[in-house]
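Below, in structure tokens: the form predicted on its own, a single chain.
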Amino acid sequence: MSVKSMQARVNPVYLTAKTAVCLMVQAGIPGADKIVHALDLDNNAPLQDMADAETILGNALVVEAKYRTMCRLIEASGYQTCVDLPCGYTPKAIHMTEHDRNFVGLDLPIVVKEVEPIIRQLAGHAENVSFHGVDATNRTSLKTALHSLAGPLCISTEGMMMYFSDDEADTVIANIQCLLGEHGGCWITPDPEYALQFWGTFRAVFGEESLAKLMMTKNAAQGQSAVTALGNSFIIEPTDIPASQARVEALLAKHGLKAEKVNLGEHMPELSVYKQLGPEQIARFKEAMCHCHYWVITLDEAKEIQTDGLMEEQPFELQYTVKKGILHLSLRGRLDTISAPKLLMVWEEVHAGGSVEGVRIDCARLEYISSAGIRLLLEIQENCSRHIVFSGANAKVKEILQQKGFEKMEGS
């Protein structure tokens, strides 16, 4: 099995980024068509889960509003370097370099390997572009990617936070706070109110049919990303906006961060998708977007920054033996997007022999498990006749495992 196929199995969420760039073509965003062609996606295969043309139109409207507004806010920040996390397959790097900015694209290794050569060929100022494979929950990978940058950063996070568990979202926020503490700058994201933007957009454009089209969109996103829920403590719930907004603000404050909420309706430029809408639909959409905000997040100098959990991370190590049909694993460091393919490679090797009935994992030196690691462990469990047994897990790892249904713990 190739490295790429292993990365795809542990990181299916990358497929949502291909859906986004196909929607950008539908919205007429410059450069998106060339990227889609280079990816051999001219058949719009990622959009096939949205068989309804109107659902595709609604998603294209959301995507174009986010892309163009985010570009505008990044430029308005005044910072010279844009760090896009995740960068996906969008033409944002081309746009930023055309506007005399440096662009740093951070994403899963599988995405970076595909998109970097495409952007370098298309960008007029490729020398101002760099890409790095990272895991957003892995602080070391983020710091390593940005260590050579001087001056403040404008970190943009668009369409990522909703795919995380509560624990992962908390970890990512802590990591971004750490980066802002080292480099200065700001973090711009529409993600806390992504559900509000989708709900307002579809209701304005499709009226009574909006709920069915939203469900089609949600099912497509969950199917591509392999997540069970598109939400966490960082996401505002349309059914309880005041309480969930206060929760998000408290989460940021916990990490020494504060937010300025920028009204989307007041900063959104004219959109190409308007050509496919009627005047009343456009008017309702613009009005709905006046109730949505993008968040510009910065360090709150008045608060003491919490440093819990910011100890030095250990590099991933894996040792294994097979005895009497049991795979014995010893894991060190983090089992996440970057390291999970290494475990998958070992599993495929020993499982191919057909003699593995169960797995025992020594977690004494395992610091963290992300959703990518959990996804792989669940796959391994499905192919074993016995329950996976974990030993020596710290409190954090034990909590994550038990939340996902792994109950066999020894010496924890």
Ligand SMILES: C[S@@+](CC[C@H](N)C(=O)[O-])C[C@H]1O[C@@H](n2cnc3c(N)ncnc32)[C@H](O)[C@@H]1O
Contents of the next structure:
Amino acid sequence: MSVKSMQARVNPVYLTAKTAVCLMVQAGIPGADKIVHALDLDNNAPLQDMADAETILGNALVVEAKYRTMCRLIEASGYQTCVDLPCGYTPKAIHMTEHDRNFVGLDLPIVVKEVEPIIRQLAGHAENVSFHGVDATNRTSLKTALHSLAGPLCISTEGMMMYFSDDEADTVIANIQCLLGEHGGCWITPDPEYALQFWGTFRAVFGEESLAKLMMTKNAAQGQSAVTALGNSFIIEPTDIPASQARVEALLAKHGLKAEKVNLGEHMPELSVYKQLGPEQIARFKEAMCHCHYWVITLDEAKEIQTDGLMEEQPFELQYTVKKGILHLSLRGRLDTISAPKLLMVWEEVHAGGSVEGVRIDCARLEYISSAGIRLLLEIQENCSRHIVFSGANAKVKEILQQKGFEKMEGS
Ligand SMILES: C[S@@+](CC[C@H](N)C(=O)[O-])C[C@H]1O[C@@H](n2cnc3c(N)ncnc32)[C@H](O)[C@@H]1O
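Given the form predicted on its own above, what does the protein look like in the form predicted together with the named molecule?
Let us now look at the entire complex, which starts with that chain.
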């Protein structure tokens, strides 16, 4: 199996970014068509899960409103460098360099490998563009990617936070706080209110039919990402706005961050996709967007920065032997999207021999497991006749494993 397919197996969520760029073509966003062509997606394959043309239109409306408003807010921040985490396959690098900004694209390695050569060819000022493969839950990967940048950063996050578990969202917020502490600047994101934006858009445009079309959208996103919840403690719930808003603010405050909420309706430019809508639909849509906000998040100087959980991360290391049908693994550091393909490679090799009945994992030096790591462990478990046995796990790792139904723990 190739490295690319190993990466895809441990974290398929990157496929959602292909859907996003295909929707950008539907919305007429400049440059998106060339990217889709270079990705060999002219057939719009990622949109096939949304068979209904109106559902595609509703999604294109959400995507265009988000992309164009975010570009405006990033420019209005006044910061010279835009760090797009995650950058996906959008033409934002091209837009930013045309507007005299530096652009740093961060995403999972599988995305960066594919998007970087395409953008380098399309962007006029390719020297102002850089890309780095990271995992947003992996602080070392983020710090390494940004270490040579001078000056404050405008970090933008569109369409990522909802794919995380509570624990991962918390880790990513701590990581971004750490980056803002080191570099200064701000973090702009529509993600806390993404569900409100979807609900408001679909209700305004499709009225009574909106629920069925929203469900189709949700099923498509869940199918592509292999994530079932699409929500966590950073995401506001449309059914309980005041309480969930307070929860998100408290979460930011815990990390020494504060948010200013920018009204979407007031900052959204005119959209190309309006050509496909009637005047009443447009009026209702604009009104609905006045109830949504994008969040501009900065360090709260009045708060002491919490530093627990910010210890130096250990680099990933894996050792293994096979004895009497049991694969003995010893893991160090973090099992996440970046490191999980290495474990998958070992598993594939050992499993191909056909004699592995069980796995024992020494977790004494394992610091953290992300959803990608869990996804792989579940796959390994499915292919073993005995339960995986974990030993020496720290409290965090133990909690993550137990939440996912791994119960066999020793010596911890
Ligand atoms: C819905 S797409 C959004 C991409 C882009 N911002 C856009 O608006 O089209 C979700 C993106 O999140 C990225 N992603 C998911 N988990 C990630 C992680 N742990 N670290 C970095 N990027 C991640 C995926 O690779 C994918 O590109």
